[in-house]
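Take a look at this single chain, the form predicted in complex with its partner chain, given in C-alpha coordinates.
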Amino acid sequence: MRPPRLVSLLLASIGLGLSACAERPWHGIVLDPPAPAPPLAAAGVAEEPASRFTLAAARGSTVLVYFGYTHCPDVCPTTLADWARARRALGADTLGVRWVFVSVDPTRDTPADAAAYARQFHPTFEGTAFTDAELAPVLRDWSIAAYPEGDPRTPDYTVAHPAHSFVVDAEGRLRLMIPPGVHGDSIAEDLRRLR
(Lines of atoms letter the chains of each structure in order from A and count residues from 1; the text may use other names and numbers.)
(Lines give C-alpha, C1' and ligand atoms only; values in the text may rest on other atoms or scores of the structure.)
Protein backbone atom coordinates (compact mmCIF):
# COMPACT_ATOMS: atom_id res chain seq x y z
CA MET A 1 0.00 0.00 0.00
CA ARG A 2 3.05 2.28 -0.10
CA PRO A 3 2.51 3.83 -3.52
CA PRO A 4 -1.03 5.14 -2.76
CA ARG A 5 0.19 6.58 0.54
CA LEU A 6 3.01 8.33 -1.29
CA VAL A 7 0.55 9.72 -3.83
CA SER A 8 -1.73 11.09 -1.13
CA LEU A 9 1.26 12.59 0.64
CA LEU A 10 2.31 14.23 -2.61
CA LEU A 11 -1.21 15.52 -3.23
CA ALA A 12 -1.38 16.85 0.31
CA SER A 13 1.93 18.65 -0.06
CA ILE A 14 0.79 20.15 -3.37
CA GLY A 15 -2.39 21.29 -1.65
CA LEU A 16 -0.37 22.82 1.17
CA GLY A 17 1.89 24.48 -1.34
CA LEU A 18 -1.05 25.96 -3.21
CA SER A 19 -2.66 27.31 -0.09
CA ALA A 20 0.67 28.80 0.98
CA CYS A 21 0.77 30.41 -2.48
CA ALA A 22 -2.66 31.90 -2.06
CA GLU A 23 -1.69 33.37 1.29
CA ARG A 24 1.66 34.79 0.29
CA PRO A 25 1.90 38.38 1.36
CA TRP A 26 1.58 41.31 -0.98
CA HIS A 27 4.59 43.56 -1.39
CA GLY A 28 2.37 46.63 -1.32
CA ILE A 29 -0.07 47.65 1.38
CA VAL A 30 -3.50 46.25 0.51
CA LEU A 31 -6.44 48.60 0.87
CA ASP A 32 -9.22 46.34 2.04
CA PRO A 33 -11.99 46.88 1.22
CA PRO A 34 -10.96 48.72 -1.91
CA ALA A 35 -12.53 52.14 -2.29
CA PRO A 36 -13.13 54.18 -5.42
CA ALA A 37 -9.97 56.13 -6.25
CA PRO A 38 -10.21 59.90 -5.78
CA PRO A 39 -10.45 61.90 -8.99
CA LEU A 40 -7.30 62.84 -10.85
CA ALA A 41 -7.64 64.91 -13.98
CA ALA A 42 -4.78 66.88 -15.47
CA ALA A 43 -5.41 69.03 -18.50
CA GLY A 44 -1.71 68.96 -19.28
CA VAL A 45 -0.54 70.72 -22.40
CA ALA A 46 -1.61 70.01 -25.95
CA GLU A 47 1.91 69.62 -27.32
CA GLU A 48 2.70 66.93 -24.75
CA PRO A 49 0.11 64.13 -24.95
CA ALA A 50 1.78 62.27 -22.06
CA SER A 51 0.80 65.18 -19.77
CA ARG A 52 -2.95 64.90 -20.40
CA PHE A 53 -4.28 62.36 -17.98
CA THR A 54 -7.69 61.62 -16.55
CA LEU A 55 -8.09 58.72 -14.16
CA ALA A 56 -11.80 58.37 -14.97
CA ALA A 57 -10.92 57.79 -18.62
CA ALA A 58 -8.37 55.13 -17.72
CA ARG A 59 -10.98 52.50 -16.73
CA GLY A 60 -9.91 49.10 -17.98
CA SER A 61 -6.27 49.83 -17.14
CA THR A 62 -4.35 49.30 -13.93
CA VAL A 63 -2.88 52.70 -13.10
CA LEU A 64 0.15 53.45 -10.95
CA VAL A 65 0.27 57.00 -9.64
CA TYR A 66 3.28 58.59 -7.97
CA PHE A 67 3.31 62.11 -6.56
CA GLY A 68 6.83 63.58 -6.70
CA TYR A 69 8.81 66.38 -8.32
CA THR A 70 11.41 66.54 -11.05
CA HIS A 71 14.14 68.10 -8.86
CA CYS A 72 13.81 65.15 -6.49
CA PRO A 73 17.22 63.48 -6.57
CA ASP A 74 16.71 60.37 -4.48
CA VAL A 75 13.28 58.91 -3.77
CA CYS A 76 11.51 59.78 -7.05
CA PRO A 77 14.21 58.39 -9.35
CA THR A 78 14.49 55.31 -7.13
CA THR A 79 10.75 54.72 -7.40
CA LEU A 80 10.51 55.39 -11.13
CA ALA A 81 13.50 53.14 -11.78
CA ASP A 82 11.70 50.41 -9.82
CA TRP A 83 8.61 51.06 -11.97
CA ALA A 84 10.74 50.66 -15.09
CA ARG A 85 12.07 47.37 -13.73
CA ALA A 86 8.51 46.25 -12.97
CA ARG A 87 7.42 47.15 -16.48
CA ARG A 88 10.23 45.08 -17.98
CA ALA A 89 9.43 42.19 -15.62
CA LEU A 90 5.77 42.25 -16.65
CA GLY A 91 6.65 41.62 -20.27
CA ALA A 92 3.49 41.20 -22.31
CA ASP A 93 1.42 41.63 -19.12
CA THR A 94 2.34 45.29 -19.13
CA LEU A 95 -0.43 45.90 -21.64
CA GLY A 96 -3.20 47.65 -19.83
CA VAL A 97 -0.93 49.12 -17.16
CA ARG A 98 -0.38 52.88 -17.08
CA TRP A 99 2.40 54.57 -15.15
CA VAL A 100 1.71 58.16 -14.17
CA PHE A 101 4.11 60.57 -12.46
CA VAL A 102 2.33 63.60 -10.97
CA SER A 103 4.46 66.59 -9.97
CA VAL A 104 3.55 68.30 -6.70
CA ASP A 105 5.98 71.17 -7.34
CA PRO A 106 3.89 73.75 -9.23
CA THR A 107 6.56 76.43 -8.83
CA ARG A 108 9.21 74.62 -10.86
CA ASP A 109 7.47 71.88 -12.85
CA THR A 110 5.29 72.33 -15.91
CA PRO A 111 3.24 69.43 -17.29
CA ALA A 112 5.82 69.11 -20.08
CA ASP A 113 8.68 68.96 -17.52
CA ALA A 114 6.93 66.18 -15.64
CA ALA A 115 6.21 64.25 -18.85
CA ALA A 116 9.84 64.56 -20.00
CA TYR A 117 11.07 63.49 -16.56
CA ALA A 118 8.87 60.38 -16.50
CA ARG A 119 9.90 59.46 -20.03
CA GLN A 120 13.56 59.32 -18.96
CA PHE A 121 12.71 56.18 -17.03
CA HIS A 122 10.56 54.54 -19.68
CA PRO A 123 9.23 55.92 -22.96
CA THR A 124 5.69 54.82 -22.07
CA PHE A 125 5.59 56.54 -18.68
CA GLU A 126 3.26 59.52 -18.47
CA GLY A 127 3.87 62.63 -16.42
CA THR A 128 1.88 65.72 -15.57
CA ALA A 129 1.76 68.73 -13.26
CA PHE A 130 -0.85 71.05 -11.79
CA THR A 131 -0.96 74.72 -10.97
CA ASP A 132 -1.04 75.66 -7.30
CA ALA A 133 -4.79 76.17 -7.45
CA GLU A 134 -5.39 72.84 -9.20
CA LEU A 135 -3.11 70.93 -6.86
CA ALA A 136 -4.87 71.82 -3.60
CA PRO A 137 -8.05 69.74 -4.27
CA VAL A 138 -5.93 66.83 -5.52
CA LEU A 139 -3.98 66.74 -2.24
CA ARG A 140 -7.23 67.00 -0.30
CA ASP A 141 -9.05 64.29 -2.29
CA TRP A 142 -6.13 61.88 -2.06
CA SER A 143 -5.50 62.72 1.65
CA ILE A 144 -1.84 63.34 0.94
CA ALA A 145 0.64 66.00 1.94
CA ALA A 146 3.02 67.88 -0.36
CA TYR A 147 4.68 71.19 0.37
CA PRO A 148 7.99 72.98 -0.18
CA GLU A 149 10.66 72.64 2.48
CA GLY A 150 13.08 75.51 2.52
CA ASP A 151 12.48 78.81 0.74
CA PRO A 152 10.64 78.23 -2.56
CA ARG A 153 12.01 81.56 -3.82
CA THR A 154 15.49 79.98 -3.82
CA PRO A 155 16.42 77.39 -6.44
CA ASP A 156 17.40 74.55 -4.12
CA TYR A 157 14.32 74.01 -1.99
CA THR A 158 13.05 70.47 -1.61
CA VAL A 159 9.46 69.24 -1.58
CA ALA A 160 7.88 66.93 0.96
CA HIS A 161 5.73 64.45 -0.95
CA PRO A 162 3.93 61.12 -0.49
CA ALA A 163 6.21 58.16 -0.01
CA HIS A 164 4.07 55.50 -1.67
CA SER A 165 2.98 54.72 -5.22
CA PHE A 166 -0.77 54.27 -5.49
CA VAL A 167 -2.25 51.45 -7.55
CA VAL A 168 -5.72 51.85 -9.02
CA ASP A 169 -7.28 48.76 -10.56
CA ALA A 170 -9.12 48.45 -13.87
CA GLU A 171 -12.42 49.19 -12.08
CA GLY A 172 -11.09 52.50 -10.77
CA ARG A 173 -10.65 51.27 -7.22
CA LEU A 174 -7.65 52.14 -5.05
CA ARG A 175 -6.16 48.73 -4.24
CA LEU A 176 -2.53 49.08 -3.16
CA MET A 177 0.02 51.48 -1.79
CA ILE A 178 3.55 50.47 -2.70
CA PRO A 179 6.20 51.76 -0.29
CA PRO A 180 9.43 53.24 -1.62
CA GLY A 181 12.20 50.70 -2.05
CA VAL A 182 10.01 47.79 -3.16
CA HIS A 183 11.90 46.10 -6.00
CA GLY A 184 10.49 46.20 -9.51
CA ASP A 185 10.09 42.41 -9.63
CA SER A 186 7.94 42.57 -6.51
CA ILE A 187 5.84 45.41 -7.94
CA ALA A 188 5.32 43.29 -11.08
CA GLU A 189 4.23 40.37 -8.91
CA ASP A 190 1.60 42.50 -7.16
CA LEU A 191 0.32 43.93 -10.45
CA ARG A 192 -0.10 40.42 -11.89
CA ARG A 193 -2.16 39.41 -8.87
CA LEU A 194 -4.46 42.37 -9.35
CA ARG A 195 -5.40 41.41 -12.87
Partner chain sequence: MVIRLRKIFAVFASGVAALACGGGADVDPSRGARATDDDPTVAAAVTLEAREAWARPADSGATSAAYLVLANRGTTADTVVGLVTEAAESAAVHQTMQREGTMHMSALPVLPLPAGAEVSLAPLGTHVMLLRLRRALRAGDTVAIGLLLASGDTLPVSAVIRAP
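Can I have the other form now, the form predicted on its own, not the form predicted in complex with its partner chain?
No partners, no molecules, just the chain.
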Protein backbone atom coordinates (compact mmCIF):
# COMPACT_ATOMS: atom_id res chain seq x y z
CA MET A 1 0.00 0.00 0.00
CA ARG A 2 2.73 2.44 0.96
CA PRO A 3 4.82 2.39 -2.26
CA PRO A 4 1.90 3.29 -4.56
CA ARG A 5 0.90 6.18 -2.26
CA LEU A 6 4.48 7.48 -2.23
CA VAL A 7 4.67 7.17 -6.02
CA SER A 8 1.39 9.04 -6.47
CA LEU A 9 2.59 11.82 -4.14
CA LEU A 10 5.84 12.10 -6.09
CA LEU A 11 3.95 12.23 -9.38
CA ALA A 12 1.64 14.92 -8.00
CA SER A 13 4.66 16.95 -6.84
CA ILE A 14 6.29 16.64 -10.23
CA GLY A 15 3.03 17.71 -11.88
CA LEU A 16 2.80 20.80 -9.66
CA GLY A 17 6.43 21.62 -10.40
CA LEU A 18 5.90 21.33 -14.14
CA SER A 19 2.78 23.49 -13.89
CA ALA A 20 4.73 26.20 -12.05
CA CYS A 21 7.49 26.05 -14.67
CA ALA A 22 4.92 26.39 -17.46
CA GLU A 23 3.90 29.83 -16.14
CA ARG A 24 6.75 31.87 -17.60
CA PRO A 25 7.49 35.22 -16.01
CA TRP A 26 6.80 38.33 -18.06
CA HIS A 27 9.72 40.58 -19.02
CA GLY A 28 7.58 43.70 -18.73
CA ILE A 29 5.59 44.89 -15.73
CA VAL A 30 2.07 43.45 -15.99
CA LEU A 31 -0.79 45.84 -15.26
CA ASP A 32 -3.40 43.69 -13.56
CA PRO A 33 -6.18 44.44 -13.95
CA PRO A 34 -5.55 46.16 -17.26
CA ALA A 35 -6.90 49.70 -17.50
CA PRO A 36 -8.26 51.54 -20.54
CA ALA A 37 -5.40 53.40 -22.21
CA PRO A 38 -5.65 57.19 -22.02
CA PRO A 39 -6.36 59.02 -25.28
CA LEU A 40 -3.46 59.83 -27.55
CA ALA A 41 -3.92 61.80 -30.75
CA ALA A 42 -1.33 63.70 -32.74
CA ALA A 43 -1.59 65.70 -35.95
CA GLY A 44 1.25 63.87 -37.68
CA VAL A 45 3.41 65.22 -40.49
CA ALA A 46 1.75 67.97 -42.56
CA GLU A 47 3.02 66.65 -45.90
CA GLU A 48 1.87 63.13 -44.99
CA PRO A 49 -1.86 63.33 -44.10
CA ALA A 50 -1.93 59.58 -43.46
CA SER A 51 0.63 60.04 -40.67
CA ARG A 52 -1.99 61.37 -38.22
CA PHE A 53 -1.97 58.94 -35.31
CA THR A 54 -4.76 58.28 -32.85
CA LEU A 55 -4.74 55.47 -30.34
CA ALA A 56 -8.49 55.06 -30.83
CA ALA A 57 -8.00 54.38 -34.57
CA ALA A 58 -5.30 51.80 -33.72
CA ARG A 59 -7.85 49.60 -31.91
CA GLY A 60 -7.37 46.02 -33.09
CA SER A 61 -3.58 46.37 -33.02
CA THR A 62 -1.09 45.98 -30.21
CA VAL A 63 0.59 49.37 -29.80
CA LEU A 64 3.91 50.16 -28.15
CA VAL A 65 4.14 53.81 -27.06
CA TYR A 66 7.39 55.45 -25.98
CA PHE A 67 7.68 59.03 -24.73
CA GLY A 68 11.13 60.46 -25.44
CA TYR A 69 12.91 63.05 -27.57
CA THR A 70 15.10 63.03 -30.65
CA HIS A 71 18.20 64.54 -29.00
CA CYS A 72 18.21 61.94 -26.21
CA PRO A 73 21.75 60.62 -25.75
CA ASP A 74 20.99 57.26 -24.15
CA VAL A 75 17.72 55.54 -23.28
CA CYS A 76 15.68 56.66 -26.34
CA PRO A 77 18.02 55.28 -29.00
CA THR A 78 18.68 52.08 -27.06
CA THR A 79 14.95 51.51 -26.52
CA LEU A 80 14.10 52.02 -30.19
CA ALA A 81 17.00 49.75 -31.14
CA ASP A 82 15.49 47.07 -28.85
CA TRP A 83 12.13 47.69 -30.56
CA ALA A 84 13.78 47.07 -33.93
CA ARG A 85 15.26 43.79 -32.61
CA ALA A 86 11.82 42.82 -31.26
CA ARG A 87 10.25 43.53 -34.63
CA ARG A 88 12.82 41.30 -36.36
CA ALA A 89 12.27 38.58 -33.74
CA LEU A 90 8.51 38.67 -34.35
CA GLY A 91 9.01 38.05 -38.06
CA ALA A 92 5.64 37.48 -39.72
CA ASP A 93 3.92 38.14 -36.37
CA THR A 94 4.52 41.90 -36.77
CA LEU A 95 1.17 42.33 -38.49
CA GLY A 96 -1.12 43.97 -35.97
CA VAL A 97 1.73 45.60 -33.99
CA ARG A 98 2.38 49.35 -34.15
CA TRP A 99 5.43 51.12 -32.72
CA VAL A 100 4.88 54.78 -31.80
CA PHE A 101 7.55 57.23 -30.62
CA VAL A 102 6.11 60.39 -29.03
CA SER A 103 8.43 63.36 -28.52
CA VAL A 104 8.07 65.26 -25.25
CA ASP A 105 10.44 68.04 -26.41
CA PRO A 106 8.18 70.65 -28.07
CA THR A 107 11.03 73.19 -27.99
CA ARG A 108 13.09 71.27 -30.56
CA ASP A 109 11.01 68.42 -32.04
CA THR A 110 8.35 68.79 -34.71
CA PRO A 111 6.14 65.89 -35.83
CA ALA A 112 8.40 65.56 -38.90
CA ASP A 113 11.52 65.39 -36.69
CA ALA A 114 9.96 62.68 -34.51
CA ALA A 115 8.77 60.69 -37.54
CA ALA A 116 12.21 60.83 -39.19
CA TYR A 117 13.90 59.83 -35.93
CA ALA A 118 11.62 56.80 -35.43
CA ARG A 119 12.12 55.66 -39.02
CA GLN A 120 15.89 55.57 -38.53
CA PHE A 121 15.32 52.46 -36.41
CA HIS A 122 12.73 50.86 -38.70
CA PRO A 123 10.71 52.24 -41.63
CA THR A 124 7.43 51.08 -40.07
CA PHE A 125 8.01 52.93 -36.78
CA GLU A 126 5.81 55.99 -36.31
CA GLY A 127 6.86 59.22 -34.65
CA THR A 128 5.01 62.34 -33.63
CA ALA A 129 5.36 65.41 -31.44
CA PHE A 130 3.09 67.88 -29.65
CA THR A 131 3.13 71.58 -28.96
CA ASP A 132 3.48 72.68 -25.32
CA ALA A 133 -0.28 73.20 -25.09
CA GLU A 134 -1.06 69.79 -26.59
CA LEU A 135 1.54 67.98 -24.50
CA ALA A 136 0.28 69.07 -21.07
CA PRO A 137 -3.00 67.06 -21.17
CA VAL A 138 -1.18 64.02 -22.63
CA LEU A 139 1.26 63.99 -19.71
CA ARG A 140 -1.62 64.40 -17.26
CA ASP A 141 -3.77 61.67 -18.85
CA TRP A 142 -0.86 59.20 -18.99
CA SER A 143 0.25 60.10 -15.43
CA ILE A 144 3.81 60.75 -16.57
CA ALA A 145 6.27 63.58 -16.08
CA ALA A 146 8.44 65.16 -18.76
CA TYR A 147 10.20 68.48 -18.37
CA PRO A 148 13.22 70.35 -19.73
CA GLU A 149 16.47 70.48 -17.79
CA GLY A 150 18.80 73.37 -18.59
CA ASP A 151 18.78 76.07 -21.22
CA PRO A 152 17.62 74.95 -24.70
CA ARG A 153 20.30 77.19 -26.25
CA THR A 154 23.10 75.15 -24.65
CA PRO A 155 24.47 71.73 -25.65
CA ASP A 156 23.77 70.22 -22.22
CA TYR A 157 20.00 70.82 -22.50
CA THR A 158 18.08 67.60 -21.83
CA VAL A 159 14.50 66.54 -21.22
CA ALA A 160 13.51 64.29 -18.32
CA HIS A 161 11.00 61.68 -19.46
CA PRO A 162 9.73 58.18 -18.66
CA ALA A 163 12.17 55.40 -19.49
CA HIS A 164 9.70 52.56 -20.07
CA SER A 165 7.51 51.66 -23.05
CA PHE A 166 3.76 51.32 -22.65
CA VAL A 167 2.03 48.37 -24.34
CA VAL A 168 -1.63 48.80 -25.27
CA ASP A 169 -3.47 45.66 -26.33
CA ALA A 170 -5.85 45.25 -29.27
CA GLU A 171 -8.80 46.16 -27.05
CA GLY A 172 -7.26 49.50 -26.13
CA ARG A 173 -6.15 48.48 -22.62
CA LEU A 174 -2.81 49.21 -20.97
CA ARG A 175 -1.32 45.77 -20.34
CA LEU A 176 2.43 46.14 -19.86
CA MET A 177 5.16 48.60 -19.08
CA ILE A 178 8.48 47.46 -20.51
CA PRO A 179 11.49 48.83 -18.62
CA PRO A 180 14.57 50.01 -20.50
CA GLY A 181 17.17 47.35 -21.17
CA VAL A 182 14.71 44.53 -21.93
CA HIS A 183 16.20 42.79 -24.96
CA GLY A 184 14.29 42.63 -28.24
CA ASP A 185 13.73 38.86 -28.06
CA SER A 186 12.15 39.27 -24.63
CA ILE A 187 9.91 42.11 -25.84
CA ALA A 188 8.83 39.92 -28.76
CA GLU A 189 8.00 37.08 -26.36
CA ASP A 190 5.78 39.34 -24.24
CA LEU A 191 4.01 40.70 -27.34
CA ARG A 192 3.26 37.18 -28.58
CA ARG A 193 1.71 36.32 -25.22
CA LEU A 194 -0.63 39.30 -25.45
CA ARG A 195 -2.08 38.22 -28.81
